[in-house]
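Given next, in structure tokens, is a single chain: the form predicted on its own.
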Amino acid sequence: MRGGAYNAAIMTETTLMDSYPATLSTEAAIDAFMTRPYPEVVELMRRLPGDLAILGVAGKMGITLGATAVAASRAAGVERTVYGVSRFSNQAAYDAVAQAGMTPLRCDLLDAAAVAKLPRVPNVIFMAGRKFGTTGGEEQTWAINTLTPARVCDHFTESRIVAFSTGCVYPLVPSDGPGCSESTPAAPVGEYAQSCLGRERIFTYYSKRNGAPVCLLRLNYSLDLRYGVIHDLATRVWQGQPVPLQVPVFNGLWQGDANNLTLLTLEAAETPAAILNLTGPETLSVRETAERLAERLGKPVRFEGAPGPTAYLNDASRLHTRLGRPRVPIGRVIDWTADWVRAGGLSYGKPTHFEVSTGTF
């Protein structure tokens, strides 16, 4: 939230304040607001042919993404099955997928025979991946991030596929400069990021080979009250822990906006594979965000470390021009998150490690 970018976010919040709840005090309220579809997504679901499968649905974002697709299809008056595919290592995730209106399917996406049994739907969103635990388990990360896409592409040969990637495939850039655009050459740091570029290369290979449309989404970061960079900062402030400044800036957008923009990219899929950055328009300052959280929380804030010279920053203006900008102001997400943490709201316990710039996860 440096300079004008921060001020623009606040002005947007003031202009649109009546459109958003003052606070989100329950998980049901978070999920209901987060899965509200844009009118454009309702229209997309009205004209989109066939069913949709979300692969790797049981992660932090997948269930709300699927619920948004279900809500948009119902609002469009379209009978559509949205399949939620995962190994479902716990029953609660399976039940949550079903409760969101999806049809849950158990499948290990590394198992070619299991993937071959999945319904061949015309629309696929691929969310499977591994990040944390890479150090010491590099082979598992590479297998999940590169072999799984091959299994999927061998099966869904005629489907349009939106596949999640990460802004970590880009190089670290000066923290006071512009972010990486889609034309910035990839330069991944560390094995996690390298394997993510490998995932992209597999999808691109199959897109060319099969002639199937693909869109690669380089996301950083999706923001929920229960996890994400702002949640991590709020938790540190609330618990009296110092806020690290080694990575002094970050990008992000409300997960509800990420859900809607992801669904819109189904029509951005091309062959060979298209690439789009997915994030908010602002460069957000760790220091300024923590200070605003501290004010809202009524707590002092401590910092540690000197601000580093580089960060992962993405420029998503291409996506914003084509599909629209995120609609929930970051200032509102900050305030909601502070209220949530102060009230003892649930945390997923999955820190983003936004402060890591070595590529080691």
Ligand SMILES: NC(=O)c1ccc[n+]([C@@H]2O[C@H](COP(=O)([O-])OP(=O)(O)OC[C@H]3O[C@@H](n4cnc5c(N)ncnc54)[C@H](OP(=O)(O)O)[C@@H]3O)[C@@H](O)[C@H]2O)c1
Contents of the next structure:
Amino acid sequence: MRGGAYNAAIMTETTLMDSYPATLSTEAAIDAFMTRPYPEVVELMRRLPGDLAILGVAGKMGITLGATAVAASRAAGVERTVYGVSRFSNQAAYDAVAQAGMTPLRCDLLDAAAVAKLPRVPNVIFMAGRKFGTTGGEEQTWAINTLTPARVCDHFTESRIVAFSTGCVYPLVPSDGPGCSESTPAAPVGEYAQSCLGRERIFTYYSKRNGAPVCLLRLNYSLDLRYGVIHDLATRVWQGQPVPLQVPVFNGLWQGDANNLTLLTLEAAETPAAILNLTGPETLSVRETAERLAERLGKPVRFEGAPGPTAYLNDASRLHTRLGRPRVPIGRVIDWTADWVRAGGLSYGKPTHFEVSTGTF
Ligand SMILES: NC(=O)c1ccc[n+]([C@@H]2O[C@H](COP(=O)([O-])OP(=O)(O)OC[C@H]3O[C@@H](n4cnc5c(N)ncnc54)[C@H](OP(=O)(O)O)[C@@H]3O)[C@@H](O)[C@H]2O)c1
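Same protein, different condition: the form predicted on its own was shown, now please give the form predicted together with the ligand.
First the chain shown before, then all remaining chains and molecules of the complex.
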């Protein structure tokens, strides 16, 4: 959303916003709200055959995604094991996976012998990846982003697989123009984005070779109060740091919507691999989002640099037409995030670096 369009869109959200909590003031409240399944996801979990494994579960999204799948299966009255697979570099994540009702399994997905011991479930969501630390550790990023898909596809030869990718496989495009659609040729900038295209190519290769259905999800910015672009902007405003305008616009969606829509794409997996963009319908202005946050935070906002000409913009209308739009209005996410940051709420300490336009992470 830009200029007047932004404000108009926020205003038309007002009635929608009435149906969402005015604030989310504890982690338990965030998680409870974020992991509420859509009714269609409950229906999907009723008809989906067999168990589900979430690979790379221990990151910023996986535990809430798994908790949503567990809640939907329970609401559907279906007995299903949801495995949460990761190395669990952080023990607290192991405990959180178990508390969310999943069965945690410790596994390094680079280790073929360890992968071979995983239960061969019919449904797999692949979330493992590496972004930050790529500069100077390029080989680690390439290994995690391209070798783990090969290990996984060698083992789960008959499963349907939804694999997370990123909107960064597209080129940066003019910030005042339309976003990239699935038919825009990939042109990744920098080694992280290149390795993500490598990840996609490996899944597509195996999908053709094994005939297994795959859906590649090109996600742009999941939004949680504890991390994400809006969290980053709110933190800068609250701490009196300038807001960079180098990348002047972005796309995003509430993480609860990202999780629900991801689960729905289990039935969008095809052979050869399908591709779907996953984000919200608006182009969000960094300046206007920061100004709204500043108003709510009661702080002045400073900007730095001139607005750059390009950004990562992702047009998810194909997914919206097929599976529906995100439900939580962005205006609500902005207000929740401002309240969270002002109250000193937890930050994962994992900045998105949304302002990077060189592909260097
Ligand atoms: N969040 C976003 O806004 C966003 C935007 C675009 C794309 N994506 C993509 O969506 C996916 C999920 O996002 P996220 O934010 O949850 O990612 P994340 O925080 O980076 O989590 C990925 C997890 O994968 C696990 N992992 C890495 N290497 C592994 C290995 N060799 N074996 C087993 N597990 C491994 C790690 O947990 P352990 O250390 O415990 O193994 C890590 O926490 C990622 O692939 C990401 O690139 C996310």
